[in-house]
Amino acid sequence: MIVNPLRDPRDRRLPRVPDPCALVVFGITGDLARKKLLPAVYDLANRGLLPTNFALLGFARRDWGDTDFAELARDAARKAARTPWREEVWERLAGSVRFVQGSFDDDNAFDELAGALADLESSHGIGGNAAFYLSIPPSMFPVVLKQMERTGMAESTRDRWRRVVVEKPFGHDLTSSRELNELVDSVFSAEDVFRIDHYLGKETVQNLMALRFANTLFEPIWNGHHVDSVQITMAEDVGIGGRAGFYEKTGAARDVLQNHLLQLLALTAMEEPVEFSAEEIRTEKLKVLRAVSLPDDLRAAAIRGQYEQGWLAGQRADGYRQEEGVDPASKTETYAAVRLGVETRRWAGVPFYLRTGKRLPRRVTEIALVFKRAPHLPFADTDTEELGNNQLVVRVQPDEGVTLKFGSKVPGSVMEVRDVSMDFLYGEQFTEASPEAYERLLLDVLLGDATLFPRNAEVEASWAVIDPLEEFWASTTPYPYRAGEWGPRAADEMLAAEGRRWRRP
């Protein structure tokens, strides 16, 4: 029997368009709204992803009317929008914002809110759906949870559903990532709980298992039998600008290590899913995270760091004890970089080297497997003496693309290899551009689509790998590095003593 495709709902060339609903965001007025949460709502409006019947909600502490709260929304969607500016698809939209103001302990506040929903489903058809955003501190989460809980908001029936998107940090470790989720998984069915992690709502890493999965080109070659290494990186030239307060309490391990940059490292080295759902893809990385092995002796594969004044980019940069808010004695790490193993059958042996760090050199994030050199080479050494290690990189951010580097023979008379670039670039190959993390993924929570969502486990066994670390790092002192620089010559000597070297982007 051939299924046509136009009815098909399991043809996904087709726009998904998400039910009758609304999206309540708590801690509107955060930066988070404003810059990333409000610009998604309307570039999905003006895609036509988003419903007929679509509402809405913001709450905060602010003395504002539903008139106050649009016009922010619209100031802040226009200022940051990826997709055109069209006055009529803000004003289709503005007809269903609402703003209810209270703060997290108001029982009142959140009685209207209750209300609000139950007014919206009546003038505006949204039958009852909404999506939660905690757009907010962890430390918040027990009280608007209970108030939910309360209130009955939280609650999902046959007729109707009810979701809940939690922002990282998920906890601080393993002991308060389990209290946090117990808490939230007593409030909100596990099914309707989205944990979101924006480096997974990024196009290139999606077109990881695209690049893996749809080519028998690299999935042969995807293993420790041809795989030297891994190295992934997610490098940042800022500093923590106002973020001193979270990020004394955090630093670059918490913040990224244990949520981005894992998450990365279970995309690449996880089997092939069964099917392409989202229960079958957390379930392969899952797998890969609990195989995640740390070495036995850390003080020479766990190096941290912590930057200096320098220069970058031609302007002196301050240092991180000299930033606003930081304790003048600060031991938080800017840094990180670690080598992991995983050890299963595909990975035995090869070290996956993970680095972030602020006030490097440029901004990017990559994965790169760098291949074993051949067995054999039947050219004299002066032949190839600048021929590397073949590559595949994975270009995550600010240049969507891939690179294969190779060795090739350089024109002339004489032979001669070096190593050359294949590129292929997302902004060239394809006329659309990519829709940012933040839309794709709160398409995907209105949709019901865990898919690109970590789930309880995921992030559990992140922290199983975390905790050691930070435990081992509690004890000592953040090796220096110049802004400006690539961290700490701790970290390249890591590599250094095993015949590597880091890539430099």
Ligand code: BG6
The other form holds:
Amino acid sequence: MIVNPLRDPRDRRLPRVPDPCALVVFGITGDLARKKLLPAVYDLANRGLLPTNFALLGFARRDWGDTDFAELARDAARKAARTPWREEVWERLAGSVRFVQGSFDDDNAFDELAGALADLESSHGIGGNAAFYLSIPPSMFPVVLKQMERTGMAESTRDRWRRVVVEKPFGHDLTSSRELNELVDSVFSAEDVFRIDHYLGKETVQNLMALRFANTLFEPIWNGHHVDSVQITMAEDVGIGGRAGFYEKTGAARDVLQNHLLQLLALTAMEEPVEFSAEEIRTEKLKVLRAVSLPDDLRAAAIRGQYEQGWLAGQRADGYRQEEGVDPASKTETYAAVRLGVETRRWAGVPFYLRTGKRLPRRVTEIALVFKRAPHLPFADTDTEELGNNQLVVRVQPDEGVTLKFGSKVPGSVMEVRDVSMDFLYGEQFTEASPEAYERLLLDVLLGDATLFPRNAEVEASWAVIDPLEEFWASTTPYPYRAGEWGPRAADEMLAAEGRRWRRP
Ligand code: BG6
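Starting from the form predicted on its own above, please write out the structure of the form predicted together with 6-O-phosphono-beta-D-glucopyranose (BG6).
And the full complex, kicking off with our chain again.
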């Protein structure tokens, strides 16, 4: 990392620029690479955050040369870049773009890849450092990892680092995730493994820690004495797009509940870390994940649904079973809602309601702390009948910010009290737009900063929550809901039975 010697090296406000290095992407022609990774590489270059000596290598089966790959990369970056397009930035990057053609079981191709890395060392001074991004189906991990081991590519030494980036889903259940972890750990050392959960790269998710631990206002009420319940929502208006093959085998719980939502829960419920470092933050999150409990009777606390044909933003939307590539009798869930507990002194007795779904009315992710009602109100019942619970809502996306909902007097001659809200909007307070999650996380991989990456024990603790749910759901059929509705009625009934209701963000 290049640091200005005149400034305190611990000053994290300084732009952090990684060592000279190469980024090798397996699965370069896939959706993730085109829509997220390549644009993120360009945006980092455009912001001056890549080292001068940087190389990008693509590995895929296509019969391409460096120029074909550079063209694909340029198109992809241009289409989805967050920052303005500057041809000269791309031109500089394009000079160090390489493509290696081959299949994963082809020894020659991996020898060639190792050779390309060695060549880049002499031609582009990458210093032997490389990060390997596995943007490929997990079933391909074993063969690719073995190839890296065979060719010695996975080996970090005193003079160079080698890192691997693994995309979710990290396995299919606890057993398979253990196997996967063992496999990755047998080839790379633990500190060189980066498991990406892109929600942790979102600015607002990181702001949750700032909100809690940089202020005095919130922490005293951030517990079961004051909080009635917590609602964590990740709603999407989109369907499954062209991903039927993946989604049919996965479903909403494995796709996002196991990772994004449980990570949000962990950050919401964790204790203050001793310091803002990977080790300490991961330790606190892990404690929460290990303390998560499921109710004994899952029938009333674990609801899953599947969208049927409906309407969204004035457009007719197909049902899940009519989507291309989906079994017409599919029982895969596209919606999941669960009530979890966190068995710690801070949270005992506070329900954490988590829900996620596709084809819901709008795209919104938020964490809402719903506070207990005042134990006594000195007003007549009729004056406060429209008053809800106080709420603190962290809006992860869109309209990133924080909202505080509380009661206020309605202007007039009577003492009527109604809910109002106070808003903090990122877009209004800061002029700089938030970086994309992948921009932040890629940069962190190259810097070797693992703060925003879950540790394998967290992944396993999360599967330990999901496995019993999946087992219970295996013998059930998801409740139907119409595309454009807020999920199945059973999910509303789950909260109503406990005297609560879902927020309608
Ligand atoms: C991915 C899931 O991890 O997150 C997708 O696999 C989902 O199903 C996506 O659509 C949502 O990400 P974001 O950043 O758009 O909220």
